[in-house]
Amino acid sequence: MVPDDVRKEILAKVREFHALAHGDCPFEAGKTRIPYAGRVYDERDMQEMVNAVLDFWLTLGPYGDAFEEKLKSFLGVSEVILVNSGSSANLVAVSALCSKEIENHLRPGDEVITPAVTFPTTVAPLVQNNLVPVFVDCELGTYNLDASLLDEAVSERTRAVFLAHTLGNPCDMDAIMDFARKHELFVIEDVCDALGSRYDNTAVGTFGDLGTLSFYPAHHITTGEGGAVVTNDERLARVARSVRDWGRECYCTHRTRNPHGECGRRFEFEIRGMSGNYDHRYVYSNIGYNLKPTDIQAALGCAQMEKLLKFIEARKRNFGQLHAGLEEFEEFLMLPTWSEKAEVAWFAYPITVREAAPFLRKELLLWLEEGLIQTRLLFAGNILRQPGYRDIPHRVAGRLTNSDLVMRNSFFIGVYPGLREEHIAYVIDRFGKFFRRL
């Protein structure tokens, strides 16, 4: 038995490490770069992984029963289930409502109505379980499905809607969920740039059947790579970590101890066809992955849940001072929008150059590359026009007008909470340089 003070030794010199090696840089005008996205962590996150690492528990384990408990908490769902990367979490989920332990499952063929302007990540698992995507309009100003176009889109085939809340902006739940009832439709949401948005009081994420969220570094918290599915509903549940999980139907944990597992029964288990009984944890009654994160990514993730509303409102913060700083240019640039009932965890700031502006989209952002600020377009603008979407099977729901307009013109600049006031100030003083030359 290792004494515990070795460990808080160990514990100690991970602070005096963080201090020395990670502290805060200054900023100067012209010369640090402003990312529009970052991790932001301390010593307490070095130590949490430090301590995962100490107890070289290297699969999933108790760190995520911690943070799954700690997610379930702030979201108010009864169930997460933790994944390697929100990629991986719009695939379970997907998955999920495709296995046949799912009551009037999706089937080769249903469509899906989604947004044309999108990661591409949220279009790949449609196409993987052979469902049809249905591509809708964006509006402009929020960049999310415009929901006046659900009825344009719907058909006899319409199984779900598959929507994003973009850039962490929320979608008008309330429309989407009247034509998704009336429908008797699954909605997923994907959640992976908005965790701690909410509409109308309520965190998005927990409208729909499931929802996915993303912990890459650039997200609102972090666990390196990392993801989750929520969902309130058991059995969704249940078919989600049997996706994860290689598709195995056994359910026990690493809590269990019992030889004969959680259900009591492991070995009485008969399969279809075959004499005898078989070990329940080799049963698969889905077609799965093993996408499970780490116990060390988990340990990340609980310290960062910690930090969470801290963070929330930096974005907050930063966001409120671009957009009143930016607001003396909307002669050229198309600012963002928002509904009244949203709460915006804000990803980032997103931005469309006006048609009648006597410059590209691409000046601009050289502009602001050249001074050190980082830009990035909106995603994949109209998924539709990228190489490696062109080709499949979709049905497009009357014009993406709009989605074009995006691919041309539209791009985002940070917010994340490493970003300080003196950043936010430079940003904009590097805006109304560019203005004050044409």
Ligand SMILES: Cc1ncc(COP(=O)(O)O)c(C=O)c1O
Second form
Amino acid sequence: MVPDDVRKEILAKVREFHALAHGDCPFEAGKTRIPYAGRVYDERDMQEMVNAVLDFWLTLGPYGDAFEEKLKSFLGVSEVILVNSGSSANLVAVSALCSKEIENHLRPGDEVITPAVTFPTTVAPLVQNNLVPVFVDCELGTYNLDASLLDEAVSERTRAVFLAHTLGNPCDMDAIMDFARKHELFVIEDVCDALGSRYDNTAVGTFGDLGTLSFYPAHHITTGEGGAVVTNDERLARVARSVRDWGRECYCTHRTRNPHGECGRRFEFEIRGMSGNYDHRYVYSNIGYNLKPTDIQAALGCAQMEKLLKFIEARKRNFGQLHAGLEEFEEFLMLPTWSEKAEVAWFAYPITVREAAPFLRKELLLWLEEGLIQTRLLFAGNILRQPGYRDIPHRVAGRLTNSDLVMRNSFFIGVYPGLREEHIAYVIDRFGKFFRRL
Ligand SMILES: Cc1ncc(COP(=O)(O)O)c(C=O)c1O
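Same protein, different state: after the form predicted alone, show the form predicted in complex with the ligand.
Below: every chain and molecule of the assembly, starting with the one above.
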């Protein structure tokens, strides 16, 4: 037997195992859990991962290259840098803009405008890089940064905007990009919840200088843990890759057997202050980290990409069904809104309990959770009220009234592709029963 035959046998067994151990469960009202999100996978996902294990490349290799190519063509970008989480993608993106190798780079004390309702690791890299977040309020309904407040937020120190497309819903990119151009600001888009969403027929994540993705199981595709930085700027991509890879200057893939390196110039680089021609693999031009994923994760990413369009369709369908079913409860609940220019690959379905409602958010959440319907709050709410963030150096533009309301009264439920019509019908019915009890 040759290794290829054994591989085929193993992969056939994986298919068999998947069918036996990971098949579909029938829905039973009140007994089946309705998660807010979750991994959706088939035999191909498991087979590709096993294939990568058998290859035993381990660190980023052929599957990493293939996954990057698939993301590039899906988003229409020229550069994708895989990392090990969405949080790492945010850290790499902000750190890259602080690199001395970038013209007009960000410096300690520079201000970055960002929404107060946010995910913690969208703000953390600003603090970690000694930048000053300037918080603006969010819109109710979209829960995105309110672009009408940008003029109020800008100062002489403002150098960038770091926005997130909340739960997949695109921000007002016309207004934000006009503002950024006018004030010559960098723009980073956190697309961790919005892979596949479009604004004005353009993929979100491709408007700004850099976009960031997460492949945590809750998101549109998964690699277990994982993420990526995307950009159309070759220089920024090179620096982002350096920040990811220990700060290393060399950007060859190091997969060649040529002792002179892939570029053939490994020992030809003269670096100021270093005697001789130091091996370029060991030249560090940035303060870096090691935030790389593995080839096994990338193998899963490749298989997931084949299903992404179907996943997005299912998210839209589930969202539409939920929206139609919950409309009759608008007296109590504020339902989501979106721009006419937005085509939304929804991450989840956000709801705000109206202030005049005769019940507390907690009562509704417990009712849903007791009915096995998972609920989640809108991440950190107003991040400035979180213990770890209360005392960070920051500025607030105007008031954060909506952000506080979101923290008190908003939550979201699932629309992920693992849910079908019967799951959503059950969720709507459970809401109805709550309101009939009032
Ligand atoms: C908007 C946003 N940004 C960043 C992240 C961080 O991604 P990760 O969990 O992959 O670190 C998340 C996580 O869910 C997120 O929702």
